[in-house]
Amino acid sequence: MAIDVRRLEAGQVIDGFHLVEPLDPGGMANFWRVTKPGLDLPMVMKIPLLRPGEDPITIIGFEAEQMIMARLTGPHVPRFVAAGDFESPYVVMEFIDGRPLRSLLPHMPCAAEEVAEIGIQVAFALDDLHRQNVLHLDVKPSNIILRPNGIAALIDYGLSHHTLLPDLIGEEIDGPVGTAPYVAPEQVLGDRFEPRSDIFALGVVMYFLVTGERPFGDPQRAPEWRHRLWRDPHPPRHWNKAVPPWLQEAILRCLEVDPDARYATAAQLAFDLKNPDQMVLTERARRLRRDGAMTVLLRRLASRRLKYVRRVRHQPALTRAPIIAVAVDLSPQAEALDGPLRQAVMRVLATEPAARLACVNVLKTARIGLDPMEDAQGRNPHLQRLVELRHWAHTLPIDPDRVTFHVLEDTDPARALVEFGLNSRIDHIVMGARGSSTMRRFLGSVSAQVVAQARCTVTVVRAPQTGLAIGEPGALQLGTDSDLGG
């Protein structure tokens, strides 16, 4: 039987969930808090307003949220708990007892440092979210809420698309579906499977916090969404003076109406975020006007060639670019490495044509013994390893603007590359190996501790043996042993 949503009341009791208090209700859906035995966990049941003459999109969106949340894990997400039958539909989930990014609007425009960090941690919920095979499309202040220990969770997934599984809204409703101020402009033409249209979205959150407007305003008709096809938005500093360059840079780029012009991947946005000191600043970023009269309509005439395209397929997989990093020791001892290293970077960058490029040394801080700020030549040794670093990079074939330097001061090289792969959300570590003596057979190496801690690849690179020849066997093999100190 139908949940006749009308009479719900306080002490009611759905398949085993005890209702305990009505929440505020949504667009589409009721909520409520419940609790069932056997079960500790906040939670919270969503059940679809199905009333005479309800658009379609309600109950098709349900069916896609019930779909999709079941396949899902990970802290970004709140987790699945069950669900009910075509009959009787509901979602119950873990309630996130955390602070709805839309409690923030009020106090707009928010510090370019806070925005930040919320994009930062957004982005990681993307990256995450786009890992498990799943396009949100529908980013929003109202669907982002942070955790209490600051890590943001994605909610509603009526809109969103698992690329492995029928895409029923697509199949379902004609015409463009989603929140008109955070819709990307193929999703306009109808695509559904770019995962860059999320970072679209939250390229405007991001503009949208920090200026207190909307880059594209809050049109009422489908018609009018087109207008994010020619006319680009007032850059952020023209609504507030107070946003850095570097911010300004990464929003522009998230709002570009070509996906290919803007972050390749989530991770990649928050990698920028991370580290603005090292972000590659463009025209974008000293923007403070909109384009002028000539270039918008040129830009109009050309989208009228570009007409809503109704696509139902299945796109087996999302955008590859990953964030590669090396481990360079730059320590004498470590110089037969500086070759089989660098090849070994190459051949990782030749399939990885749309890789970001870290390069990190670790400073053994406990080793210096002197002032942390300089060496006994009195030289700064932080900035001393940053231009090794430059050099030691600038050979490899890759764009100046997708590589960053790093020097992680720490007393355990291991610790800061684990820490530094996890923070950064980097996919593929390729760090160097030292010859093996009994101080590290007996304490551990360290890329012996990063093969067992990493969360992701990691290629280990002994130095050619006596009398191989890189390239021959035996010279680029995985090691267990290395020291990144210098």
The other form holds:
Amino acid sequence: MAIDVRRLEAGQVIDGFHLVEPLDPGGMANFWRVTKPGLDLPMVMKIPLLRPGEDPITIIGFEAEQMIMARLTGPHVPRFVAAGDFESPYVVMEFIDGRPLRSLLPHMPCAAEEVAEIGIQVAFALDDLHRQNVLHLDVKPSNIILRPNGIAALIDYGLSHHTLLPDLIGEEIDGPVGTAPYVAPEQVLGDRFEPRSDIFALGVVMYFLVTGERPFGDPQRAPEWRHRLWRDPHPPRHWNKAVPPWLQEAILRCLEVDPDARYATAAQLAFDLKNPDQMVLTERARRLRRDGAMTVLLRRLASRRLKYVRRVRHQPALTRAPIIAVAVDLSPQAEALDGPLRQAVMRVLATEPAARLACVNVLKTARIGLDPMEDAQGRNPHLQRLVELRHWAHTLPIDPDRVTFHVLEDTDPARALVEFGLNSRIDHIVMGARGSSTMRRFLGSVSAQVVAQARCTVTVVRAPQTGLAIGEPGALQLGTDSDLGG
Amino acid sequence: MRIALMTDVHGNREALSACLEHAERHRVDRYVFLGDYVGYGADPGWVADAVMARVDAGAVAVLGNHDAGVTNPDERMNDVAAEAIAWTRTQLSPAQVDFLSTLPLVVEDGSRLYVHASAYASAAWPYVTDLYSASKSLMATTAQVTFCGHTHVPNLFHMSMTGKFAGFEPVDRVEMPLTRQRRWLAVIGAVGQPRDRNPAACYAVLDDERDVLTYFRVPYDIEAAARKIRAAGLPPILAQRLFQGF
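Structure of the form predicted together with the partner chain, please, following the form predicted on its own?
Time for the whole complex; same chain goes first.
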């Protein structure tokens, strides 16, 4: 049955979906709240406006969205429910009853803390999308919805690219595709394989929210999109003195013209925004004005040789720049593990040059909130642990701007590590096994619990055991005791 | 229904066995063979029997240029191919020859088309290797999806609603949605003699309820297949190239 978009009305039924009420129309489609017996999630039907002579982006974008949305999962994407056929094109997806980021625009400039929190949530959403091999390529306030629990969902995959599937938009459209204020410089030059384009767009969103100004304006003609190749934006503090230097650092790093100068992954951006006190501030944080006319002119001349060329990569560009966490036990009993743990971390760092390292120690508390701020000697145990952690890491071969230090306080060390791994999107936890099996027997195995519950890779390091041969008691205890470590 | 698409077996028993076993493990309901069962490899009879048995059980098989060459020598064939076909003729039973020579050139199956080389000038065996040759095939049929082989290189060509052509190198084990808005030409790589520098056997599975096509690379005992080619006195290059996948 062909759908006549001009004659849709409440009560109408399309392929079993009952039209309830129309929502705000988007530029290229009509949206209706729908229900279907047997499906009890809130749903929205998107019906594209496919008129004869319609812009190919609308037609192909709808096809691309169907193709990509059906393959995405998780809380950052509206759940795909159904798609119509060739004759009656529509997509039915989960209706996300949240706060569209667009609704914040009248309240700009927003507080730095709020913008950072939004930045973290959108970066988590992008990280999740990128891990599913999808680049959104049209990140902007109207495509971001904050769920009631604070999690960000990204909608509208009409310009997106799944790097393992044919790039329908890239094949169809000759020339750059995107939304003028948000499109990344490399998109302007024809690259649709760059996940860090989404990080650029998120930088524009954060800049806009915290200053009320768009960093590159809203150029109406596509040739003007090129200006962002040479014209740097005013630093956010130029507009809003209340922007803290660390947030300016993060935003301007997202807005770097060269993708290599941006954050390597969205997870790393989120990590910085979550730990502003540990960010290494560069000249970006202190910048007060944009570059002078001569610098800009030279950049403009240099960029003349950059032409639009459609770039196709056979290998997906989703570089994995992982975040590694090492759980360091600072107690005297763990000294034997110190060398092996350090070695294990160095091995991982050697194979992952872009990795970041989070050094973690758990301060075990009796009960949350009841422990004294000082110990018997008048020292703050939290600060003391931080000092010791820094000392532990100072000989590791890694740039200081890629290491952070975290003392977690919890009654349950394993739970603290698992939660830290989840909340900071850690890719790999390296930790020691508690040595003595008697201790393990009474206290339970921290590493076994982390191995069982963490969502990421976990390496458990042991101190070398000497003088044991296979067959001796204590040499092989698999099956008698949890031998995943103590 | 899950449909396995296999092409260019070329008498390679080891490669075909590995693919059939793989397809069974992936719960395939139906088989479609896209031609060139014989030529190059050392087990043409075994392969012909295996395909015949499945055709008797409802599978589809179309004719390839090497199969046609068994009864009608093709002057355009290169020396190595012609030598292999001459040897193959001595290995096939009359029933096998009869089976091969009576295969259809093209089979239409609803909105799908099965053909060995191209929907355009099928009997002249043109190669679909680039956008131009792909566009000719796509324009020569109204089928929504065409499946072919012949080039020994997997490729997925498509034409949008606005008439734009594009090609794509399919990625191993990634489900490719064949959207209804578009016409598709899936070139399935070879089971028995891959030429895309990946020596593993190649075939694909179509899920026609979900409209997704998945290409699979299947490792097989190349050493055994090559040893038999040498033992049969076939040109040694036919054994060597299996290891290189080229």
